[in-house]
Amino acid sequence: MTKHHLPATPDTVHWGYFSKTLAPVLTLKSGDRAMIESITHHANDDYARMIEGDRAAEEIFLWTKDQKTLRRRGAGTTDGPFTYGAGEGLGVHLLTGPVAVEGAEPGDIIEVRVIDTWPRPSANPAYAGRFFGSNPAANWGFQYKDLIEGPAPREVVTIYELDMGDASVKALYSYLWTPQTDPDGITHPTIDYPGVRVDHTTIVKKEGILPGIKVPARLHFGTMGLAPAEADFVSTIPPNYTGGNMDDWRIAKGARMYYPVAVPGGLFSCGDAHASQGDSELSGTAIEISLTGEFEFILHKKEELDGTMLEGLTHPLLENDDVWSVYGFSVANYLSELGPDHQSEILKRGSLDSAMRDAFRKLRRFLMTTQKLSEDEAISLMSVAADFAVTQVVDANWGVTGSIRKSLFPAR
């Protein structure tokens, strides 16, 4: 087995988007390892705490009116003018890659073992060591339209701050989100494009904010699959068949992720990294902070499929030593099933009806594959044994994930 180091630096990213078109920064064999830096997207919401003195993440964020190190910001025109900035809000998340396997082809599944997080500590002195995290309560997430207290509509970012001591965070100030003009002169009135750095001399903290709350941290990468082949750029922010923006804390150190290839290598990425989420992501975001992952990579061909619980995949599967998970999303594959336009389409299509039925057929599938049931001992054993949660209603392409407990297969 060979360890691989993966830095985020200018030329390890990419911004909003997965592509099949991009050349791998690392490829590797099947049994490698790789330790991977992620910076979160989210990062200038506090310059001062989660970029400064950190000259990675100055480099990446680096937007100036005579320069910008990463132009492309989404899977959308990089051509101007402009609404928002090059890329056009199609697709938000800061990721690390592309990383290829060897050997792998569409029709075979990469297995991606989470073997554990770290957090990146603060590189400013005057919080060196310390990590923090940012959450934006944003006009994407579910309560946006659904406030009962003025000024309504409204968009607050609260800093987190985690401590490793005791695995937790707790809530260090927040703000209200008011206008601010990008370095192209560009005002962003909410928080519509990535990277837009937070002037805090614009901005009133609240301070004392959820005092004497501490939330367990649940560390994990929000954002974790592979390249699909339907199109060369697409966006990062509905999950897919290939994985993206799943948004489950469960897919966290000790879990097993198993993605379908659709393009040679495979095409790893990941980033959205989360020192913790609920399920739902309420309002948009979990406490997005900056992680770096030790992966280890595992190729499974084609042909070696049937008879394991692998066959017929064709679908984000996590285990870890407790249970199975699948995933239900909205549109099971929206790169297929809505047309030309599906980036913009699947934004219409937010439904946990519909996600909630892709994960009972992906579940019940894999009960009478995996486990040789009937359909009727399938869906009787769902009803009584499995558990369906919702991952997220903030992606566009909601989720709902069903896990079945590993225990009640002994014999097998």
Contents of the next structure:
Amino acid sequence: MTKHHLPATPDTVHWGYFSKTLAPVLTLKSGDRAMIESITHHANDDYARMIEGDRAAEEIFLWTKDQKTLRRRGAGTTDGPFTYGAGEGLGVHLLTGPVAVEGAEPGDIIEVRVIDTWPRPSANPAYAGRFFGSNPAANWGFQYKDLIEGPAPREVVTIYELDMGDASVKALYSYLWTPQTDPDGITHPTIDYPGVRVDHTTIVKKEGILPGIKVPARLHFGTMGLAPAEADFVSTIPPNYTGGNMDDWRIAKGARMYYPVAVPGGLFSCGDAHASQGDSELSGTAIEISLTGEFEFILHKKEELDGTMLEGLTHPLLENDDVWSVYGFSVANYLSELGPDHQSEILKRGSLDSAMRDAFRKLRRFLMTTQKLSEDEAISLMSVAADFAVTQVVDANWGVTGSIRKSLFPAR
Amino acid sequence: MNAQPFTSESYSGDAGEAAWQDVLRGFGLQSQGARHGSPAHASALSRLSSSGVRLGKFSADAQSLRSLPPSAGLPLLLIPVEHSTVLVAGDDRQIVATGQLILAPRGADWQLQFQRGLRAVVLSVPAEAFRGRKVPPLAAAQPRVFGAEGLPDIVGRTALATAEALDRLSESEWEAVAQSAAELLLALSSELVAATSDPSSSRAALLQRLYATIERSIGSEDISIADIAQAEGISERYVQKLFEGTGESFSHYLRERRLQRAWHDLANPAEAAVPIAEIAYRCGFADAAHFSRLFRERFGLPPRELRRREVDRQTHSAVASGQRGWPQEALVQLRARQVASGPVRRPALREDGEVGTPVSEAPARHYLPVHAQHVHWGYFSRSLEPLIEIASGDIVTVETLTQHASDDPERMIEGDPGAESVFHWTSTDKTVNRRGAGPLDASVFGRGAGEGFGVHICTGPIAVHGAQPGDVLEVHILDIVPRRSRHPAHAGRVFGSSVAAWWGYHYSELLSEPHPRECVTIYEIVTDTDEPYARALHSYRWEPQTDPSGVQHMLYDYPGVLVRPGTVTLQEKVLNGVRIPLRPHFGVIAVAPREAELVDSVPPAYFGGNLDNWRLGKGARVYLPVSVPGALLSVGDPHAAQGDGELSGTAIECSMTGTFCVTLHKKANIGGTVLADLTYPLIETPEDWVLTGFSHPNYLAEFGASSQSEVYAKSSLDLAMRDAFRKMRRFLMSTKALSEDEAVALMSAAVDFGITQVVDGNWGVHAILSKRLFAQHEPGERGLGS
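Return the form predicted in complex with the partner chain of this protein as a structure block, the form predicted alone having already been given.
Below is the whole assembly, all chains and molecules, this chain first.
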């Protein structure tokens, strides 16, 4: 087993999209491990705490009138004039990768084990060694059109500090988003393009918020997944059959994720790390932090899947010490089901009702295939022992997780 | 039938391809298969009307479609959406753009090549959709493409709009839309004939116009050939000749159409109250006796008998559509006839020594055994006489029975005096007659008294001294003990039942045959171990059961029908080796709602009721807003285990006895506490606050008179999520004194939303807030003044 290290640098990250056209920044063998750094795309919500002094972060986020290190942010057009910017913010997550697994072919499954995770400390001498995150209540949040206090609508950014000592997160301050003008002169009245530095002279900080409240830490990567086959550039926002923006806090240390391979090498990327998140990710974001993960990659070849838990798997699957979870989406494979306008069509399709339907079908198939249950047995067991939860209602392709405890099957 | 979803994702390997062909076959279509070898994906949403009209929306990989061998009916209507398609007929190849309409005769030799993926809306109208009306002979015609203008535009828009709304239309809405779509397609098909210059086709078109004239004048008794001929400006002789050409005389055709129209009206549930003579008159029969005779000769049964059969059929189709509770039509008729169901008065029984009103100041203990006089079955009612009155702070032990004990009477009823008393039912005697909130005379479906509109055996109600609307009742579950079998062969063991029922979430899309089907699994609950669990003993398919009153239950449509040994085939070794950890809880904890006299026990709402949340177990409390004097607390629907979702329609239903501490929080004392402003059931466990969101938080008030039907028709997790979000925001703002922004931030970072159930009419999403978050939090919260 080889242990690789993949730092986050301008050359190892891609912003806002998955793409089968990207050359791998690391190629490893099945069984290898890799330490992968990720930097949150919300770091510019508080430049001083989350970027300043951090060479890699400074370079990645560099954007002046003359220079923009990572020009494309999103799967949208890169030919101006732009509404929001190059890539049009159609996809927002700053991902590290892609990592290719030698020999991976469409039809195979790549297993990714999350061995451990470490938050990335602030490199600013004023805050050295501390960990910060940002949680914007954004325009794509579930609350945005349903606000009861003024001014409505509004976006509010809350900056948090993570305390690794007692594994909890506390709010530091919040501010109302104000129109921000980027170095290219485009004004962003709402959070519509990632990585725009918030000019702290334009905002009013509100201190003393969420007093005394400690949110238990749930360190995890919101986005982990492989490149899909259907299009060259695919937004990172809607999760899909090859994973991506799953936003499930259970994909944490100790978890094993299984992804169907759609392109040669698989092309794994990760990012969008969270210090904590509730089931539903209601406001549109979690507590977004920069995180480094150690992962182990295992390739399961197509011809070896029959009779295993991975037989017939066409969607992401989670396994940890306690459960198996299948991920239901509003549209199971939106890239192939929604036609040429899939990137905009999916925005209209978010529904828990269809996601629940999908989760039910996937769990039924999982139980019938891997536990050799009859349909009647699978349905009875799902009713009395499977738990369906809301994963997220903010990533266009909404999610419902269906989980079944492994302890149900002691004699198997 | 409800909209049928289909996706190949449900199937492993080749089974998906076969299932997809089945879907297409329903439309008279066949797939030539995917062009590429890649995994074929296909999904569809389709719906079938009672007259055979079928509309579907397809989304699948590239493939070709062609017609199956001919069947009688209008040409198929296909509208490509998103991608164009190539129509191949003979040597002709024509590109059909999106939004254009293809009218393709059944059984003809044509092919549609969807080269960039199949995305289309398809309408299929069989001949029987017109109940005897003539459909032009079109099988030999060529497929034709229409641009989106004029009539084709209207037909196309109707089909597309209907396809978009397919799963949101109620049963009666869908029937009306389907029939209109069929009429529109008929009009367009006639144009197909008229447009050709073939003389036989122009004759056919003229004939179609004659038919249409007849349809318009069917109500007039003395319509004659002369009238028809005059209306079309042709001679009587020519009319006769045209009809002779069809092999049927004018007078015969006219009578046939009148009888068909009468048949249609008699079968219409909305016209069930119209006298038969009136319907006969409408259809041009002045003499009712004459009409009855003709009707019987034609259809082989008298008009009255047809009506009765139709009621039966409607009953089954209502069930097949997966909708529980009152059918909309029955509620309409109920109102029209001004029939009040009448208040429920039951003599208060004080026959048990332990039962009675406490007089002492100290918390008293009460014991409420279960038997026929201590339960109400399938409904809540503000008018029920309480069994006992208790004081705030009293402790009451309540025996409850599962309504599913009848699934295995030997294990769960026999030898148990309480259960035997409740389930007792012979041809002459039924101790608990009313089961459900429906009419006592079973005049809607004929299932039995109460019609099974509500199924849970509830023990109670218990009045709480001094409780008034606006107060909050706290029910703290101190203990839950399962009820052991008293049958000599099974004495001391504990059993439960779980039914994958017609109201289950899975029912509309079962994979394996036969379907649909209902399946009952009997579980044993093993408690004498460190980690109690349930294991399946055996299962059986539901078979029609005849109850002691002689009613046959094709489906599990009425609670407490004893499944007799020998009527079902037991399947052994089910879920072999699977151990299900227990989560003992009560599915139903309710106070009486204020809005209606009799309320179906199935949909939960602000008053509690069928919450079906397994977190309501030992150590948990539920706070319920009181809405009638005395609160009227009832408990039932005990579960040994349930998953979030309760997918099949039931949990492991198992009789249990609960001990509760009941505390009344007076309105005047709850300001500033977590109970201030409580308008919904709030669950508290040692670790968490669990807020209950519903599709319709107060469906009784929201839908008014039709609520007990509407709540089943309009359920949605999206609505329930919205409700849970609003409730949690309010809870955080009012009880934790957070600003809206703080509340929203906290919800995103730390509140977990889960799916409670998708089977109780009013679907549920709960929001879980960990108390740990507030360990050091000061503002806002005060302790409960208890």
